[in-house]
Amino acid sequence: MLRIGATGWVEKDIPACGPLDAICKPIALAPCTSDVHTVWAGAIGDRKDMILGHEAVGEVVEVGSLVRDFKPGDKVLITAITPDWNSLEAQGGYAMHSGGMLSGWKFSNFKDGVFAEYFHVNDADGNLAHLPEGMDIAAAAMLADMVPTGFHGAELADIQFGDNVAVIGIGPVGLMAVAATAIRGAAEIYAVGSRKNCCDLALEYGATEIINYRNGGIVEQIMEKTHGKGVDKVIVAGGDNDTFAEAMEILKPGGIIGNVNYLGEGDFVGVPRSQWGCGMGHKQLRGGLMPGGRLRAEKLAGLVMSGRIHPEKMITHRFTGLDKVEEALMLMKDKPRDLIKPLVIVD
């Protein structure tokens, strides 16, 4: 990214490798809606000549002197969130906020990202995971962000066996939230979306009903489906700052909203006073940056290798060559109807 509103290519030195760190080169890359928010909405503030990207599968080219478990030539999964694992925040259970709120999110936030010939990974032993032999490279790329973020939505909402759940927004993150909700044993899963390919895949991943917001208000549709009772849990994976009003209205007292939608614009989130029980409805709103790190990546990779999840099915557009990243990014910006997620294989 050259500046807010403009993308292009910049030349920089190969990053230096600290004693705990690694330098990697990309094997596969995936642009994200977060990159779009960064460039065209200025969501994280003014940025200039910053390399974008936080979704990659890579090959290690250099490791620091204190790195134990990785060596040059290793093929690796790299999580989009790369915490500092010796931080106090990590010890307190919130590694994604190591160094301050959202500071576990380093790539294309306050340091250069992965859309480069070489990129830096801090705390390599904690933030890299070995690429399992035989893993589909498309599935591996989705383990950087789409899978862990969607699954974190299910964690934040605390999905329990038999819960009735609404998942608002079924782009890549929402689709993975549907898959996680099904794995956690939800009963009814209402997937809110309109694009046919996303709706079809949501059903394949475990959704029991599609709520198409083009056919009427989602509150009215879900309340009709639940005979006026509403749902136990809501995962918000799309929409805007006003989506929480609808989420709160369909949520039962005692329910939880788990938000993993990146709110890139506006100053306030709208929560209706009356639907929140005038502040006393025991309706919780939880929002969180997904956990990163090696253990998380290894566990989710196990779900892929066992056939429990198939994130590679979200890839609708494929490109070859680092120079195609910008074209793939523009797809995420323009969002054609047939898009779910693009993937760039680097030569």
Ligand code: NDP
The other form holds:
Amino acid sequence: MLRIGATGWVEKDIPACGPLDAICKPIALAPCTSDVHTVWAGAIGDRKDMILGHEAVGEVVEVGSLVRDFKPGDKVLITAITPDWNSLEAQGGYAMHSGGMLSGWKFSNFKDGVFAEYFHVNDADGNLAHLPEGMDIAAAAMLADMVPTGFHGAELADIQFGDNVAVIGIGPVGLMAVAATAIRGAAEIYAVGSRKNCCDLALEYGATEIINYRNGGIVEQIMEKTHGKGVDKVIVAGGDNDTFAEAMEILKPGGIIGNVNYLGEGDFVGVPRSQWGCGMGHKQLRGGLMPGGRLRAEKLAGLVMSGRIHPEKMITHRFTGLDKVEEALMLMKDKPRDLIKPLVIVD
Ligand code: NDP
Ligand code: ZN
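The form predicted in complex with the named molecule, contrasted with the form predicted on its own above:
All chains and molecules follow, beginning with the one already shown.
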């Protein structure tokens, strides 16, 4: 990114490697809706000549003197969020906020991202995971952000077996939330979206009903399906500040909304007073940045290897060569209706 609203290529030195760090080169890259927000909505504030990207599979080219488990030549999964694992926030269970709120998000935020010939990974032993032998590279790329974020939506909403759940938004993040919700044993899963291939994949990943928000209100449609009762949990992975009004309205008392959607505009989100039980409805609203880190990456990789999830099916557009990253990013910006997620194979 050259500045807000403009992308292009910049020439930079290879980053320096600290004692706990690694330098990697990309094997596969994927642009994210968050990259689009960063450039075209200025969502994280002003940035100049910053390398974009936080979704990569890579090869280690250099490690610091204190790195124990990785060496040059290792092929690795890299989590999009790369916390400082020795921070107090990490000890408190919120590593993604190490160093301040949202500060575990370092790539293409506080430092250069992964759309580069070489990139820097802090805390390599904590933020890299070995690429499992035989793993599909597209699935591996989705383990950087889409899988952990979607799954975090299900964690935030505390999905329990037998729950009836609405997943609002079924782009790649919401699709992974559907998969996570199914794995956690939900009964009914109402997937809210409109793009046909997203709807088809949501059904394949475990959704029981598709709610097309363009064909009528979400509230009316879900209340009708649930005979006026509403749902136990809502995961929000799309929509805007007003989506919380709909989520509150369809949520049963005692229910939880788990939000992973990035809210880039406005000063307030709309929580409707009476639908929130005038403050007494025991309806929780939780929102979170995905946690990141090696343990989680290894566990989610286990779900891929055992065939329990198939994130590679979300890849609708493939490119070859680092120079194609810009084209892939533009696709993410324009969101043609047949797009779910693009992938760039670098070598
Ligand atoms: P997409 O744009 O691909 O998907 C958005 C989904 O929301 C689509 O299904 C879209 O439907 C649906 N939608 C749009 N408007 C509405 C509406 N008014 N009501 C209901 N549904 C609506 O996004 P991604 O899946 O790539 O990302 C989702 C969000 O997650 C983004 O905000 C992204 O920045 C954020 N994110 C958060 C992370 C975290 O750590 N918390 C990490 C990564 C991403 P349609 O089918 O019509 O397109
Ligand atoms: Zn992302």
